[in-house]
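The data below hold one chain only, encoded as structure tokens and taken in the form predicted alone.
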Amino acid sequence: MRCLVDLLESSIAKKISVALAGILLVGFLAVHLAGNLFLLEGPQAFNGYAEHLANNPLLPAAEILLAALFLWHIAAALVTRAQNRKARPEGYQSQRAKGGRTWGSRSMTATALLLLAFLIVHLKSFRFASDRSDLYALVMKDFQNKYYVGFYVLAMGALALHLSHGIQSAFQTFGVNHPRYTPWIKRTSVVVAVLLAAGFAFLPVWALVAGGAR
């Protein structure tokens, strides 16, 4: 029993849990983007999708699970980062920073903070809006605000950077690290990150420029 407790408290267990939560959150992002694309079909399609989602009896449990995943991903990542800094001499850190690092790996903390700020604003604007009877109109109204759209696009840039390193790091944590496969995993991570971020960023830009579905 004590061995199990020690394992769960170890840095390895925390890294695995961070990676697992991250992969599950990437899956959520893909599903969420697919739902958001109903905006392109107009108010009837998007509001119908939103109503169907709101009436799903599994939604409250799914939202609780999603919130738990997100909070655990942040907390475990911060603890793991602190443990790594404590375990490694500063000179070793500086030496590693000279090579083998990407913009994504260097900016993980900064992009995480920006994404957290975006999530708070996003939830306040849409999930916890006082009137959600016409969600399409609510979304289009915010997407007509160029400052909000700018913030949205900036946050999606941060998402691309975060995922470009996070996805490949998760595979490495799971032990998928081989000279033959690692370059492919790195390229795929970047492609997935860019596609997700670009998909989300496209919608507010499209709404601002084209004014929504005709």
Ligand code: HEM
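Given the form predicted alone, state the structure of the form predicted together with protoporphyrin IX containing FE (HEM).
Below: the lone chain, stripped of partners and molecules.
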């Protein structure tokens, strides 16, 4: 506990921990997306995959680790943002960027809060649903609701923005900055962010428009 408090006390250590959790969450998202793609294969494939996961004895431990990563990332990042607001009590009449900020970096707090809202809704509708016997049907039912799908797509837009800054920012936080590699890291960051978000957003749109694979 003491070392967690120390971590929060040091701006740089805190930032490294937020970035580390963030990058591990990107890894989780990639695996999660791969799993979601079983939806395209129909109910047997998707429910089979879900059952396979549920029977894995390591799942509870993995879920606890994942929850810890999310909680730490969110809590430490939001503490940071609150401290940053206090660091400039009297704002500027006008503050004009000189060329450092990007859409992604500017909107980190907004995209973070939207993602948090999405996370809560998402966990409630799938992970903590009352009846999880037919997950395929559960998912497909929600994906027939155009408001649900709209919110999902909006949240994935936020994810793309969040990660377009987040991934390359994490490299800088880890101390990786080199004239030969940094331009590539920045580009790859945007590409990975857009691919992940588009991958997730595709499934509900496909379910709504095509009615799913039946």
